[in-house]
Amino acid sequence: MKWIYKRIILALLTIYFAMTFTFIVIKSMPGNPIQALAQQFVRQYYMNYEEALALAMSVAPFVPKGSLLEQYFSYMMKFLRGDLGVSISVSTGTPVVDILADAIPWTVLVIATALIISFGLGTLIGMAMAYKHGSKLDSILLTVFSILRSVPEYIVAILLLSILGFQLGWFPVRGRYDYEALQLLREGHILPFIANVLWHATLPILAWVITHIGGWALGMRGSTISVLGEDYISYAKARGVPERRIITRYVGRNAILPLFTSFMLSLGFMFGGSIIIEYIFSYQGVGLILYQAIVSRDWFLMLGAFNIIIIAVVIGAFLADLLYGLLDPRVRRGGETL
């Protein structure tokens, strides 16, 4: 229990210092949300800059005032109360909590689904590659996954959008759902709405899976090959332990351990979405909102998004430490097996 208390304290300190660093970095960025909002008014309403600046200052009176230290303490105190401020330039006057509460479920739908699919398929394929180590199949898959791992997300996303979206018309090219589907939901037709949501999410999910499955497969392949060379595997075979039990209890369970922490951290990072994929598919998740906040220098919205990611990643790392002992009883914390 002492180890758990230490990890909780360490997690809280990590969150605090990461939030502090993020606050300083964001406040140090050139430009400010009022200037970004004024430039937006110039483009939209063809105003001169002085008029646009005056209008921006009038519609966004909630821009933080005072010294950097005063702004910092004010933000941290409000954050502890669950007040993340309001959007200044992206959605002027809207509470950041409401913006993120609307975007997070959609990001989790896409990224969590893609992460589970890529991790599950990647680990299974990686283990199969390890058992076929040196074969022609292993060489082909090794080449394919090495290439996929090195291809940027935006290349895959653009190709899927161009071929499956625009050319073949199999999938929608933007948005989270159609207006007609929303009308069906309001009329009580839930299943057609869910089907439409999944239809819109297919291409973003596919783009994520294609670009990440290679990393999981190659990682599992290397880990499995290492485990297969251990003495206890040879001893289990000599004892006549069934092959299926060796694969599941001895090889798979131990080979997946190095990937487990990465998986848990990926679960935390998923709350930040994928800026590139969400931007290309115009999918209104946290990633797209974060991109808009950075471009518009929306301080509160950037802070809210980054701090949610920080907290999720730290919690993911904490849970990984707790669950690691359940997966591997040899791991001891403070002299006690978890």
The other form holds:
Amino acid sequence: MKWIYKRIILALLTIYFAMTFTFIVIKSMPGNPIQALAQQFVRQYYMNYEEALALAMSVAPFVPKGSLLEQYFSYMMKFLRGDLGVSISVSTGTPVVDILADAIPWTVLVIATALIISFGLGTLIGMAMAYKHGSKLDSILLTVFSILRSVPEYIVAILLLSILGFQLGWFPVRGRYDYEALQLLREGHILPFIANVLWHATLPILAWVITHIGGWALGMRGSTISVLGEDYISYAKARGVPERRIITRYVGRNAILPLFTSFMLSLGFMFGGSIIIEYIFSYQGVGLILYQAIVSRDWFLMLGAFNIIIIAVVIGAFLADLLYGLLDPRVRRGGETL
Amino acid sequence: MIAREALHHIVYDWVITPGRIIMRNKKALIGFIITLGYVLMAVIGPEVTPYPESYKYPKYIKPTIFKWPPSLEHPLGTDYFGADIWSKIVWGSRTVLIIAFTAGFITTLIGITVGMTAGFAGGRLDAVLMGVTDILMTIPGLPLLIVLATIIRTSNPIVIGLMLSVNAWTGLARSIRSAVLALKNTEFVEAARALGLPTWHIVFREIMPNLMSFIAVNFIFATIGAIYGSVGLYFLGVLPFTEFNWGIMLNMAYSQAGAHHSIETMHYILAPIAAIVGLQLGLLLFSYAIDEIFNPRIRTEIS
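Could you output the structure for the form predicted in complex with its partner chain, given that the previous block was the form predicted on its own?
Now the full complex is given, and it begins with the chain already shown.
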């Protein structure tokens, strides 16, 4: 149990320092939200800059004041109480918490589904490849997965959008759902709405799955091959343990362990990567919100989105460590961690 | 005489043996040829290809290489600005490669230094270094790069390369540290210690050779990662568009010309995509050879 307290303290420290680092980096960005807003007014309403600046000041009186250190302490104290400040760009004055609470489920829907599909399919295919390694099929899949893994997911996203979205028109090209579907939901038809949501999420999910499945398959293939060479597998076979039991309990379970940590870390990576995917599909999730916040120098929204992702990543890594200990009895807690 | 012998050894170690290993592995050979092709494109391409001037030709000329008879007038067609796409690909390759290799090199260098120091020093220094690594690892990479890009606002490929290494080295540092911890207790390192050999000898002569293949492969992965990051930043339009870069072409094709939703302009977006995927693939296949070139067991088998 002592191990767990140490691990929790470490996780909290990591979150604190990562938040502080992000705060410093974001505060050193040139320009400020008022200037960005004023420029937006100049573009939108053809005002001159002074007028636009005055208007921006009057509609957005939420710009943090005081020295950098004061701003830092006030932000951190408010953050602890769950107050993430208000947005300046996305409908001025909306609490950041509300914006994020609206966006997060959508991003989680896309990346969690994509991760589960690519991990599940990838590990299954990888295991099959390991059993048949050296065969023709294995070498073909090896090449295909190597290629897919080296392609950036935004390239696949652009291709999917242009072919399946625009050319063939099979999938919607933007947004989280259609307005008509929302009307149906208001009238109490839940299923058509869910179908519409999934239809919109298909292309972003597909972009992730296509580029990530290869990594999992290749990882699982390597890991299974090394487990297959272990003595306890030969011993289990010699004892006459049923083949099916060997595949699931002996090989599968041991081979999947090394992939487990990367599974949790992937979530964080995908949160960051969703900035481009959501931009391409105009999908209003955390990524797109964060992109808009950065462009319009919306400090509180930026900080909020960054910090939520940071916390999610740290919790993910923490859970991975915990579960790893439960799954793998060989892990010595409190010992030298490699 | 000694100098000649040394030269002979160098040629043998760095040219002939790697050459044989590459020739033996078909995938690696393809990867090597592709990578070499891109490097040549970046080095001499801009010298022999005309500068991609805008508004010189009509917009959206179809790729002439796919016409009958094929011609090299506009092999990949022209774009929204009436500039030759092939010239833009060639001129862009230079910045893409400089960014990628700078970032790959710096990322690997920081990764090795931090990982080795942490693994060797142990104790408090190890804890601090790994703490910093963990902190940087938790901050989402791509969003952080976008913020940094708006702070630094540069189009200098070397500076962009440096920027991309800011938190790319963390994974490598962690793995190097683990490897050092494992190697530290091996017999040959203990023997070297017992002989009283200096630390630099142990690091560079005993431990490094064992990690070379791993480090070289990670250099390639860091390069691939830097291409992903830099093209992504250009695609999002957060870096100044003053140089040529495939990411800028992607951005223009996507946001200005809407090249992804009309068949007429499709070639405009496919050209940079093909260039990026080809380079990534070449580097990845080449990494198979690199792994074998630095693997002492395979080396002895060959020579």
